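Okay, so here's just one chain, in structure tokens, the form predicted alone.
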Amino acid sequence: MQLNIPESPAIEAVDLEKKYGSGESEQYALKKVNFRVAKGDFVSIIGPSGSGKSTLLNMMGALDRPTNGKIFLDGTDISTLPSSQLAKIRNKKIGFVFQSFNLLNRISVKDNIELPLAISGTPEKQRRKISTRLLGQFGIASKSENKPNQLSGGEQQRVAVARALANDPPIILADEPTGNLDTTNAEIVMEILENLHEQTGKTIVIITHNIELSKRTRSVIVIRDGQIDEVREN
């Protein structure tokens, strides 16, 4: 007899809490947060400024530790893992895209894309092959030797998405990926993320203030005052 074992969600939060300060200055950024993101889902997390969205993304991305509760990635509780193990998880399982791009202006676009590969020990020849493919895929092959600060905001964000994909991680976390872009470039980046989801089935989570953008994801998590207010399907 074959047992049907439920698949672990890509991301799961269980009574997740993050607080800062103590005593009278104690403040919760997250309080008793519970949710699941299924593998292959395309999710937006929305809420007003200060609601806890970025804190939540930092927890999901193994960039910060909860005060209480647990956060699971693919069934593994990462809440108490040592820093060295968290670094490996970030490198292999998660691709990050930030509002401010977080590119290194002292090295070329090509080298920025190859950075996660270099950290993971990928041989140079293979790194070059992957970066060349991604540069072509995102229409920035002619910019490969440029420094990021020589590119437009839209081009820099495309480089950031390419870098996030370099190690082919199963999860992409994007913090306000269109926040610093004009309408045209915001649309280009959003289409890239939509196509990426449709073609690869990666789990994508977007933090955003943009209500219209959130309507284009498969599901929405609304957070207010550090707590989940609503979870809905689009």
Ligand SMILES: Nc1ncnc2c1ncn2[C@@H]1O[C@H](COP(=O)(O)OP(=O)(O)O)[C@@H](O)[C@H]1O
Given for the second form:
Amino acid sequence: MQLNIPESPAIEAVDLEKKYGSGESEQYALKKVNFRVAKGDFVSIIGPSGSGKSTLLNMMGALDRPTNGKIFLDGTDISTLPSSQLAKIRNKKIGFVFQSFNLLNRISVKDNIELPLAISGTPEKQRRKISTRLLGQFGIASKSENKPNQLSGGEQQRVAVARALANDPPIILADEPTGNLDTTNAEIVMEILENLHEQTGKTIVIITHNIELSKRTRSVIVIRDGQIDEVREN
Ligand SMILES: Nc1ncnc2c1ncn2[C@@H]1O[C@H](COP(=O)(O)OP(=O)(O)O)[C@@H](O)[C@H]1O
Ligand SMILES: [Mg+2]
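To test you: the structure above is the form predicted alone. What is the structure of the form predicted together with this ligand?
So here's everything in the complex, that chain up top.
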């Protein structure tokens, strides 16, 4: 007999809440948020500024813990795990991309890309192989020895995407990845994400202010005042 066990979603939020401050300044950035992201889905989160999008993404990425409720990654509740375990999960399972790139300007482009590999203990030869492949794939091989702040914004974001992919994590989370880019470079980064979705089966969640970009993802989560207003399929 074959047991038909349903696959866990990549990400699931159950009555997720986040409160900032206390007493007079107490404020719920998220209130009773419930959703699932299936493995291999490509999701955008849209909503007004201050509606809780980054708070939500940070909790999906184990960068922050909920005040109430649970958040599951591949069936594991990460809301109560100790920091040391969260750091491991971030390193193995999550690739983060930020609006302002968040690269280290003290070290080379190549070393930035290899950083998650160094943290996970990947041997140097293997690290070099992976960074070389990613640098080539994203058209930034000639910048390998430069410091990130010597690159254009579009190039820096490609380095950030390469870094996010270095450990081959199943989940990519991007907080307004095209927010600081001109139209041409925004398009390049969006196409990289689309190709990842089509070719690698990774689960991708992006926050965007750009309605046109959100139409190119498979589903859209609309957040308003810390709550899910609507989930729609494109
Ligand atoms: N570290 C923090 N401390 C206090 N309030 C915060 C913090 N981070 C976010 N907030 C508040 O939570 C709400 C949601 O913020 P955020 O998730 O950054 O929104 P968005 O990404 O949609 O613009 C806002 O009112 C914001 O001021
Ligand atoms: Mg934000």
